[in-house]
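In structure tokens, one chain follows: the form predicted alone.
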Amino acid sequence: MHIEEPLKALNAICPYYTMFPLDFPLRVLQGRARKGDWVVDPFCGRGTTNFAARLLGLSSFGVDSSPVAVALTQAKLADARVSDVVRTAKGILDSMPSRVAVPNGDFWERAYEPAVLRQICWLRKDLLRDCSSDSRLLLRAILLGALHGPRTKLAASHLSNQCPRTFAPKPDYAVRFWRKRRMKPPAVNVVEVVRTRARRYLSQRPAYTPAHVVLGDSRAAKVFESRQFRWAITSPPYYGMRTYIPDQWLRNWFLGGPAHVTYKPPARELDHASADAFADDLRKVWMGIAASAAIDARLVIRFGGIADRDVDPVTLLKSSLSDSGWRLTTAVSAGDANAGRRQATQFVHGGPAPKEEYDFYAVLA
């Protein structure tokens, strides 16, 4: 089954720092899957996994424990025309008043201009009383895209100073940088940057597909609900990652959380204390699938490590399946995880980088 470019383009509506190429589910599902056949992700992050689901008319279901991942992954399985996202941006800001409250500081004042950060605040506010249909989540995922980003000499993408566009810059080290190089906030139309972006990720629309995401713990085998699978396709969160909220803090503030970056880890997150906790936390997840699988169900899992973890990602992922209702058949090399990523060079992240990565492929035992 051919797909056509511009059905992928609404993979795109917003970077995540750590993600894998939409290619790599597809391959799994193009030719193996069957009408009817549901397939899940319990670490669903940008939502790749439900996505390539959509555009083979697959339904899923997806799992993660951060709300940007959740908001994500759910407007790539909504609905929604050009016009109708722009039209409800248009109407929210029609209903702005005078005055909007906003967060106070140095960061803030350089970050954004004056009326785009009441203009942002007030989106912020009405997305957070009601995310209900297809036209606002898809909003929503588009002005997390374009809340931080370089800017550009053509027409604004972004809405902000300039910024890394994949992961939020930390307050003290921005406000230094756009201090010394005296750079000001673009004072950007909102509304035409909505309908910028929007005509690029909905210029043409997967058919729907019945999906659910939820926001949750996937270590609860309860998440699943009642539904059956006979896919999954996941990419856990490495051993020793665990900058997924601080990396994507402006973000969540739009979602709802602080106006500054949190490093207190959440509490669905996964146990970092020891690779042995963090395998059997991963056994649990795999656990859970397997009582919700078809008889005949995959796990296709892609997994590596990190730089600063002294620890081999083949013998964690093979720990983690052992007693879990999974039989690994396969474990190949998927590649550098650094090979082709496209990162902002505005600012240096600084963060643990990837190892190698591995595909395990798994049936039930």
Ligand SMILES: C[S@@+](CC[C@H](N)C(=O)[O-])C[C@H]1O[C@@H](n2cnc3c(N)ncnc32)[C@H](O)[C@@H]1O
Given for the second form:
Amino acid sequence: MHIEEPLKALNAICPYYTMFPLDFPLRVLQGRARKGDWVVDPFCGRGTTNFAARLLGLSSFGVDSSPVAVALTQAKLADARVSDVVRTAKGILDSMPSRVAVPNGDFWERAYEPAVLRQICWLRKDLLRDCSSDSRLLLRAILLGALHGPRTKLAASHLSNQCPRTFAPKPDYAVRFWRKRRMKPPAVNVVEVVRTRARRYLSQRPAYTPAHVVLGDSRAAKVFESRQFRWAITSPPYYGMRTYIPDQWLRNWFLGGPAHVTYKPPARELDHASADAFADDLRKVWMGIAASAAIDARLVIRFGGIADRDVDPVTLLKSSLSDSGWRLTTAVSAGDANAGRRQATQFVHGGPAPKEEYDFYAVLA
Ligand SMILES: C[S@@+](CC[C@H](N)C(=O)[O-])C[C@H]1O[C@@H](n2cnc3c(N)ncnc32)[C@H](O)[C@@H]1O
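The structure above corresponds to the form predicted alone; please provide the structure of the form predicted in complex with this ligand.
Below: every chain and molecule of the assembly, starting with the one above.
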């Protein structure tokens, strides 16, 4: 089945740290998945697996412990016209009062032009109150994608002063950077940014498929709701990779989180204290999926190591699969993690550098 490129556009609605390429789950499913199959990703991130399932007309289930990941995955499964999304944004902004509470401090003053910040805060408040419709889910993800990123000479695509787009800047560093270069935040037209992005991502819309996304901990078997999955395609956090929430603190703020970075480990974080503890946690996830899997189910995992943890990712992943209800059939290199458009290409900001990545294929034991 050939999928036209414009139908894939929605996948790029917002970058996500350590996302894997859409081609990976597509390649696994294409030609093998049958109509009516359910696909699960227990670490769904920006919903790449779920979106691949949708493109192929399959139902999907996603779990992630990060609110940013869940918001993006929900948007990948939503369906609304460009005009509906723009109308929703305008409607919310039309009801904006003259005074809107905004976060204080140097970072916020330099990150956003005052009128833009007021609009962002009002949109945030209204979307926190109600995000039940598909046009609101899509608007929220469009705003998450536009919240920070580089400034361009042409029409603005982001709402912020110069920033990286994949991860949120550290506030003190960003303030120093802007001050030194005398960079002022741009007075962008928020509705126009939404319109341009909505056209980019929603001009062609893939057909709707049944899907469900959960904000939760995939180590808890009950999170999978006893569905009969035929495919599980996923990429867990790599051992030692613990910065999903701090790296997304601005997008997390937009979803109701604090207006500052917190480095406290999130409650649902896998146990990174040792490779054995980490493998034990992953085993719980594989066991939970096995308990909800169809008899001929397949589990496909992309996993790698990071340079500051001297642990062999193949040994760790194999150990997590032992006594998990799954039998490993193949483990192959996914290629050099630093090459091409692999998920690890996102590790560009001096965080832990990735080592090689591997793809693991397993069947029910
Ligand atoms: C490597 S990323 C997945 C990226 C995804 N394949 C994509 O394309 O965007 C791993 C994800 O696992 C999530 N995660 C970490 N611990 C979790 C847990 N206990 N339960 C569910 N998700 C978790 C992180 O928030 C992160 O989004």
